[in-house]
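Here we start with a single chain on its own, the form predicted alone, put down as structure tokens.
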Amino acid sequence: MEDRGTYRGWPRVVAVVGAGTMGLGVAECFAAAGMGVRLVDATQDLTRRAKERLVQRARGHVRAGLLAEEAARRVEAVETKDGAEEAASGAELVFEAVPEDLGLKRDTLGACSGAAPPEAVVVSNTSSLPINRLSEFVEGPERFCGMHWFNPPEWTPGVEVIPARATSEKTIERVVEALRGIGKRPAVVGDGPGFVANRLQTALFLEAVRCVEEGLASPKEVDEVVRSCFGFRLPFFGPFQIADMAGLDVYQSVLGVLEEGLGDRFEAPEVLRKLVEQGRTGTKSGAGFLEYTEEERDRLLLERDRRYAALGGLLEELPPVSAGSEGPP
């Protein structure tokens, strides 16, 4: 049951501007940790209804055993404000979570950064909009950065933190420390299209659709392959360490087959070819994309086996997720 106790670091006061799915989830995270949260949406009526939904969500999480009673009471103490400027005034962190519309972001970030104290950090939650462009709307862009939380924000640990060119190192350090303080796992990434997570998961989705279009499998079977085969590894290891454990020479060989059958999009990248030429084929050689002592390699492979076995047991214990019957395509 989730209750990390009262948060004692920076920030103490957070303004959450925009109370949709992501804004409410982030507000719950901050408030449950013990931060003072101010919530505001586009109108007073929408703000009032958003607060009601926030309390209902927290109560539902208590009933599900996901949130402690004391944490839920902290969520119930979230303040509502009449406008973005009132919410931002006196806040140490302004979290903008309005819809992905550049004009709306411009107006909201301008209003919030103008009303917030000069030392306050201003962040925009976005999954796609360019952070350098958004920084132009902020008074004091050195205190601004992007964030990309993932749905559901209460329980998904990863958060992408995206500096703009003007963002100061201190701003990033403070944001990363605050996220870690509430149990998140932030990664600082560059301001490219889709950042990292959406670029990777969209590439997977496109190939999944192609597998269905080519008649290799149904959507249901593709989902089963992902969750019970290679996706089984992903809660514990990223693509580079997975490749190291499998063998980069093996990856290069498989890519050769895929390139022959499916075209240049599967051409082995130069960095992979060079590593294999150098004999850096992964854990079995002591080096691949990463480097491993013999002790580190043995410990890694044993820990991998333990984690996979534990996850396999968990999948067997859990009731099946309700999934719709097969239909188009």
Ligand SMILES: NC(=O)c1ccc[n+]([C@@H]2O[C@H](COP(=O)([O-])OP(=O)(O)OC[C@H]3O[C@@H](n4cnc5c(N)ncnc54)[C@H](O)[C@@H]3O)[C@@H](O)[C@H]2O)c1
Second form
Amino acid sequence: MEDRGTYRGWPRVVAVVGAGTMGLGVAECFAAAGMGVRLVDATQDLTRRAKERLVQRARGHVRAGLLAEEAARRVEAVETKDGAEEAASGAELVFEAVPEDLGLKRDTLGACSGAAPPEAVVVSNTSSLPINRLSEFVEGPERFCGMHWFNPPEWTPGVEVIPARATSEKTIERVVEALRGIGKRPAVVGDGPGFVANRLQTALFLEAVRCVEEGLASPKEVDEVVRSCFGFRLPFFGPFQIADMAGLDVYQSVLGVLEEGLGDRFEAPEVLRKLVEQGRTGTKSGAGFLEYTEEERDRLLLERDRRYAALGGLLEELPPVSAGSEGPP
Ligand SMILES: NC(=O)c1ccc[n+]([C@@H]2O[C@H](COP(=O)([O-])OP(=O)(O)OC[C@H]3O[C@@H](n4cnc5c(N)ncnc54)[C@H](O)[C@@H]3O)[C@@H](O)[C@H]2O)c1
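Switching forms now, from the form predicted alone to the form predicted in complex with the ligand, please provide the structure.
Entire complex below, previous chain first.
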């Protein structure tokens, strides 16, 4: 496994506060990339055990051919600290990943931002708590934002970066640049409930559960439909480009049927109706949510076909993932 080299930009020292599922994975990413990482959990004993797990995981990743030996040695060099303040003092970035509890986040963010140097950036990995609310707990809220990673953090490229009203542009620029520098794909999104990813994922999950409740399909069948029908496209395209390629007029007609059968939540949004009215029906008309020259459209469709064929081939090659067995409900 090739070592992708060490990251030499900002931040050089990161405090990871909360060393559970997410904190450990993010600590591995930062350390493997070459940042100095300080790890801390709720007690000295938990911190010591978390460090042991971190090293075991990194060793497992080396054995699986996922991590270079040199990178694993950098993970082994992660320091442990006795408390959040000690970890934050002298850090250039404080990454908070304690459990999703407002009181605990308040205490942790308050303590860390008080102890960190004034120019340090403080971020929270919260999945759902409003970033504006959390920013009230931070000393110097202009240097605070959400940095929402996805599980498993080591291998999921996307990270949502969520500014609070008080966050400075410089803070966002630094955070985005640092994430790109270690190979992640940050997207800056607004502070709405669930941000963007969890809102979309939850909408899908709710409809999936409804399909099961209504007896349309079993959980296993729903999973198969998602992964091998429309979900098959998602590594390459988001919902807007997929809709443009399908035809927005088609989407509008389908939504009419769904609305009739399933209610208002499927009503075609005004922006979609307007685009169709203007003849912007997607790639076939040269414009939908996005605009395409003829050449761009032809290239897009060809590249789409190449990618789908390549992914189909990869899925054939990989051994099947154990799906679990079906029980109630
Ligand atoms: N699990 C996920 O898939 C996921 C994904 C994205 C974001 N998140 C968010 O990340 C955060 C952490 O989630 P997780 O799944 O890693 O939780 P977790 O329970 O696995 O880990 C939290 C860790 O924080 C430690 N902790 C508790 N109090 C502490 C304190 N005062 N100081 C330091 N450490 C303390 C706990 O001992 C535990 O090890 C939450 O805000 C969660 O919403 C989770």
